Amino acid sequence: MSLIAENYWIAGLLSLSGAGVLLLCYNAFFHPLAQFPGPRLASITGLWRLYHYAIGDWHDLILDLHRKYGRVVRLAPNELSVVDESAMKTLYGHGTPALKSNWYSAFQSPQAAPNQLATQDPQISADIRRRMAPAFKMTALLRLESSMQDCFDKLWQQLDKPASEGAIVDMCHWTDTLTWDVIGQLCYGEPLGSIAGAGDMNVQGILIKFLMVSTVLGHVWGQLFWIENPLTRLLGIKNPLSKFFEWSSMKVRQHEESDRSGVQPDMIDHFLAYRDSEGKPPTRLQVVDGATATIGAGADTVGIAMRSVLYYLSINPAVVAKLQKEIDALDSSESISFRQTQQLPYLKAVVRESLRMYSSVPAQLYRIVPDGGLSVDGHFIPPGTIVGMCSLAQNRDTAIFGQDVDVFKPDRWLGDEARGRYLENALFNFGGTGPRSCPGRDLAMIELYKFVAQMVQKFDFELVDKERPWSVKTYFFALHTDMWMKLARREKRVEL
């Protein structure tokens, strides 16, 4: 009997092994996506892609893949990465029937209301955008500009001493301090830029940990179940976002219970004041979600963009000189305002080119190809395929930006106004221009333009190591550390 049982086990193992081999062969040679080029290992298993997401090198890898294999690259058995303007509009534009893939579910905390990033339901997404819209109107944001400027002034005061001494500073730390101060002040009415603020809670560290976990587990069966299950609860292991969610809930309760008359409304006030078409207020969970999403998306991404501009200016001294001349010509007895920055064409070109060259979010933004399929570069992609675009790769599309896409060239945005508008519409930043794009785009641009203009006005700066400007790992965001720069105070100089 034991011999028979043993034979059954052997037969079972052989059957499973044979089925596995057949599946790998099918994925590699007979799958509907077998025609598309890519790493051989990626064609047979999603573990190849999962490995690179886990080690955080996607920002470099995806560019190399598209340079080697072209506009369409196979990243997993049922997953492609594409670079194509038409596909960008089809997948991410207004009126698109393409839905988000299940990967985004890993960004949804079970205790929270549905959030803008994680939800795959277009109607729920539209409802969330409507709730958040009043807080992110340009008119509402500009009323908060003085609060933003207070945060900028604190940064300049902090940087003045090392600049006067010619000391070296870590601009990752200082740009993060600024953006966390700004978003904390605008959302909760208190700065978070000390990074150890909020009752000694490392808000930035919590959110980075959540991004790392969700980015990777989104590609794993069970997703967040691996960190939220009876065993982890027994061991006291929590979702990294739980503590921040509890703190944010407490802040919303404080807003609800306090007298806010005579106080400059912050974003939580806007969220609480919202009423839907039937006159119903949002639930507390929905308000907490709005605040949490604003903080989660509104600090690190802007800091990354600021450092991108600093990097490209540091390695292009002629661009710096031209930009300084434009900024120095401003009548700026007071701090440079956002409206003033919009009168500086070269500044706008520098910022746009920096955003083109280096995106804050290098992760693939996945969509499911809708009925009817998708055509890219003469190839038909069948319905149901998971297709992703990476902004780093899409923003270097030679068909849009020319053959010199790897060159930092602000002048490409100047001259022909129609051409400039076309390029701006073709940029794949902030999740595209469609219904799932980032609602905080205007806030990010206000901060970015003010930072660049005032930084260039006040300081000369150079990288300590131009070959290695920072350390970076990609977990949804391009997470930087150690951007060491030498600063020097400068006096305003105008050539007459």
Given for the second form:
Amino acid sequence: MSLIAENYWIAGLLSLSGAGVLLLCYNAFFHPLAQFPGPRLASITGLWRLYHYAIGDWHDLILDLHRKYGRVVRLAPNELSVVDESAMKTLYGHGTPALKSNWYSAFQSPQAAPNQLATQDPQISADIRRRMAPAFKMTALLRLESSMQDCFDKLWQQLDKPASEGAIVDMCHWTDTLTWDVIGQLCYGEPLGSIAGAGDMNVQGILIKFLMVSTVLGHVWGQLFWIENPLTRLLGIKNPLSKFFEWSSMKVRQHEESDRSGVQPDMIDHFLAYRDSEGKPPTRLQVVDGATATIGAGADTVGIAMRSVLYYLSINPAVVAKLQKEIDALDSSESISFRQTQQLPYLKAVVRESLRMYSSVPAQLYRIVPDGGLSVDGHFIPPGTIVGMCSLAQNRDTAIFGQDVDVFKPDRWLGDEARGRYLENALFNFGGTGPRSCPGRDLAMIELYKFVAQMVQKFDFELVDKERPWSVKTYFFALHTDMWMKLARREKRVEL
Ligand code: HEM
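Could I have the structure of this protein in the form predicted in complex with ligand HEM, to go alongside the form predicted alone above?
Below: every chain and molecule of the assembly, starting with the one above.
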């Protein structure tokens, strides 16, 4: 290499390094968000947050970050995490103008129609929600309660044997198989066959890979290009989003080919029956998208919530005793229905408190601060900033829930009705109440209440390791494995 060319190379490298150092200095000291506290590395580069998303430990980190730095924490040069009731309403409340950030684009399968979780366009999102709404109505869901109960009954049968033998069982496996069977039953009109052991649970593996890839690549420049590009296509490498989409397409096709006469309409029947304001039916891709979003978001989330209740009950025997008494007082000649559970105040308090203590979705829910900016705790956050809230941090805020936030205390929800309502409105589990909140909340609640009431009615249960109830990695959802418990059939009801 000639001397001149070598010098150009050196000059180029020096200029690049200089520009890099200048950028880091700008991020740390002169950026509009420089005033906000947070880990030093996070203030200069997004790599710090990317690293923690990649290793899946966000659930361990976010609460500690807020406890150390306060209600606003800088997570990356242009990104903040906030804990605040009024910010929650601004970002996630009714009619909010705050749009989802570009992170969500990594959840859009390249082949599919615009996806309900991924789209940032409010018009597209509103159209999708309108299309899906009839399937998510409480009345439509309750019409499917008996087929849901069939899945529960199969689970209780499966658990009877280990319970009578004193064997330990992995409740991660059993709650996952239950929720996957239920969502298969409700969406496609057939369980995914998991409880019976013959099923399609490899679809859960595909979904988990999808979540891992999208959660991490959402923070990487180029996003899905790294896994879907001319080279991967040439080599025939399929990305997990496409695999999930193809599985869903296959299930919708099977559904369309099946004889639907005389059966209770399932969610796909509702999606297919929808007509827009001009009387047009949805396209096939749109129906597949509805099914993909329902299956993708509606199984593991509920399973995690079930395990959270089991965990807090296992370490609080006095709460279990009180709950058993309430449940045993029910007329239970038939399986406990959702309507019955709604007459049990202590059960409701236990479920709310478990959802407060632990979250199925501990990732930051990213939004773009709308025009006018956002005020949190006396700080002004400029429009355009990426802000996220995390349920784990919001639901343990002492200013809202009191100094005893880390104590599992169902009684905090009882007694004072006005306070109960206030706490309920401050709880952040389902992405708020706005246009992008969870459409599956009612379904999740039906499953969760039925599960807890019937489980407590039928079994005594004990964690094998109370210090370490499960292993967990967060990739959008708190993905658990290995929750080992010992069950025993309850012979006697609590004396009333
Ligand atoms: C305990 C159970 C559940 C929890 C904690 C939960 C939580 C959430 C949260 C926090 C969001 C907002 C995500 C965001 O803004 O990034 C969300 C969205 C969503 N959830 Fe759920 N969910 C649950 C169950 C369900 C069920 C059962 C279904 C469907 C059957 C479902 C379908 C969806 C869909 C489609 C979205 C996307 C909505 C949109 O972006 O417009 N979820 N959920």
